[in-house]
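Let's start with one chain on its own, the form predicted on its own, as structure tokens.
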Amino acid sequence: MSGGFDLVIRGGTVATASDTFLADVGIRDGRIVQIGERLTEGREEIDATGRFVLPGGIDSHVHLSQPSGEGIVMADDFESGTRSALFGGNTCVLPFCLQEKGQSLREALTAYHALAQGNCYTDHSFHMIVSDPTASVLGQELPALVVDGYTSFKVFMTYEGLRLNDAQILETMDVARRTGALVMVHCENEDAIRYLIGRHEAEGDVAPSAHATTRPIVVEREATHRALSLAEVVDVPVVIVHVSNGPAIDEIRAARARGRKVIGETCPQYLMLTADDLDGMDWEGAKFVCSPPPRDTASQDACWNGLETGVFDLFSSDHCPFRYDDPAGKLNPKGKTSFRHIPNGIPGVETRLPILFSEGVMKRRIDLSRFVALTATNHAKVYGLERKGRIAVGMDADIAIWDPTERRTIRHADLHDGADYSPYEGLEVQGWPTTVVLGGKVMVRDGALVGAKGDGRYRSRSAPAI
């Protein structure tokens, strides 16, 4: 067999999202060369030996760096998420660059990719999300975007100065259809949330459980149905990300009975904490404030049963990193009087991937095959990263090498974000990434970084494969 390679990953057990098997990766140039037995010697070897061979996790759900309201700063930056992505396993992640009102989309873009240029430990992409759908961003800069590699943007049903109204979302979603784009639509019903919200205040419920009880699964799954119509009006495939609970998953399903092209995601909170995480004295609740809620045990089975049945094309973190004890973060000074002033989000980048493997593919819930399809490879096809997601010849050498019987307890002492917590904290996992190589290059080798910020570059990508 030819040698000349640059790393060759040896005796591991490669995992494809339709296969596995023993073999030797071959690597050269930052591209994975030959899969094979036996391959001729390396320049650099790792011996894999007894160790999983998986493509590096995409998280095509994240938020770094993302304004969050006066005197709200997000608790990680590009430098900080994307280390902390990469210690998870993940050698690619997909921020959202938000519009704001007033401004072009070319001018957001251009703010961030100055705060990702030179401070990514892994590979980047942008989903644009269009919170200003003028005239000219709708007629001009999407469809420019989208031949410049921009080819997803998201649109919101929720979050006053961010949700669009029907009008505007179809709008949007006929960009989509001219261009070949891919729309992803946060389903909540604002003005229900609204309602809702004035009637605890009224009776002095303000406490962070009150966020779960206004935002009630009827709300997401009445504007799942919304978008999923509006979809259909159009033509035009979508999205519906975080999604929560089994009546959202039900008109999922309905959709797609229908014959609509329709991609569900979910998230590791809508897995392993409930409604019940928010009721924490000292307003500790606030740590688990997000929108979608997290629900009951109920809502808990019915996303495990949308893993294991395909409902479920992807598997993301939505890490939106607040600091708890922070003036800036959950609790601001309005934060400590009312949950409709907690930030929105939680952390999760690093713990995405050790949850699922632990909790799903060595509790037999999944298989390594389908692990590998809902964190790496639907992720590359749906958001179009032709050359991610797979360990096939061609592609670039993007590798997490796991080991199987390492077991953890999740504590943010040990993780690598900006926040101060981590809503998995005292978690038990088993199996952990504890070598990851970005681009034939390693980063984290025996679980100590070795790589250097700025190693990750931003990556266009082509029109969405679905």
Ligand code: DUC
Second form
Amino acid sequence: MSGGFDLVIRGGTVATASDTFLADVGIRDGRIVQIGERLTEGREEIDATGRFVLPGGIDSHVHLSQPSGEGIVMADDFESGTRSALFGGNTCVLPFCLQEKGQSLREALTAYHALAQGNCYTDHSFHMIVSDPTASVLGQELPALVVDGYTSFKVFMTYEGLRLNDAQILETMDVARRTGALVMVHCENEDAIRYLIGRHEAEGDVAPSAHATTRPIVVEREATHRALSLAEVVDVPVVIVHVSNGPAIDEIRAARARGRKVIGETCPQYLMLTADDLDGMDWEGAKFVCSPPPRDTASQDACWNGLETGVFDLFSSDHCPFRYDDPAGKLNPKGKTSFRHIPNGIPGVETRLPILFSEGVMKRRIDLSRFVALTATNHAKVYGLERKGRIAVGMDADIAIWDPTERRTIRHADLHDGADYSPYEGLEVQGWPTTVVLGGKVMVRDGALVGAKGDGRYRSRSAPAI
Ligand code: DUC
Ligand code: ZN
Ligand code: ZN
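For comparison with the form predicted on its own, provide the form predicted in complex with the ligand.
Let's see the whole complex now, leading with the same chain.
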């Protein structure tokens, strides 16, 4: 007799951020309603014997359809980006909504919602990027948006046209203090970068590899120290995004030792790539241009250590895709003349989870519970997605079923994003999310898309639970 379940995922190894156990998961009306042994039959059944049943990944750092400079087009819109995310085991993404100079935040949000509405394969929500913190933005708009469920915003310390000065960062952090929202900071010192770019260009060093040498570790370390200090002055928690190296990690550790609340994030590129990758022949290095840049093996080790020891709460992709062989991408006419004009960012939303699973869990650097925390549970807590990121009664039935025996060689041809390459081409991984369930609906079944564009919905968020 039926227990009234719409779907039962049977016999799998369920993992949460604290436990791993064998159980059936019963789902009704889009939510998890029972977890236990020998649940009664559901209208639909999935046999998960020998599989891992994990919360769907939440990728809280992705860029989709973001304006990226004249003549440059981001390779993913909401349709291709969320489809790719879904195939990589994700059920929710948090892209950025960029406020362009002179634009109101509402205007920017209206445009992004229009792009996302009806086009998504995963749930989604937005972080604001505040690039023009006018009195009305800080005094009225931003506080009103926090009330409306946009509870996080990013500020940049680099990029002309985007970066805020220290006074502006302090003012923006003060909005977070007053509203309970969370500020994310991109930590690189723009003036130092511009100085180094000038020196390199004067010497005729314009190849992609100069992207890494003009954004050295010290530039990130100094900005990380400053961001943490500014947050300390205001007395707010802060998220340090895409941390790439040991000295920046040390800054986070030191701030925490002073009693500061700091959320740390790192990304696959800082585990798997180095600055040597930017040295490719025929401008191939452009494929690896992202900021902060990939570093060296000591930095990779430091980032792994940060994942193992709890420095990092979040493992995100920073998916920021541009096509390589494309005049609107990496090889744009100016990009072929200097690294300075190569758009910053690499694709990775689909490979984030398989890389951490294979390199982290299978190689026993982290356990399955830590994997779940780093890829789903913590993202939900930090960014106020109350019903997501956990396999527990009452939660949204957002679930990825992993085959830990599946071996794949990453080939861009097998991925689902809009770029024309993967920075991880040829990497062999073990473990893949073969079935993905969103709100109780099977979206990917044994590697095949069965869900529809528009099944993913916008999710308003509450204040961070940190
Ligand atoms: N910062 C990001 O967060 N993503 C891509 C490019 C950048 O500079
Ligand atoms: Zn950034
Ligand atoms: Zn980013």
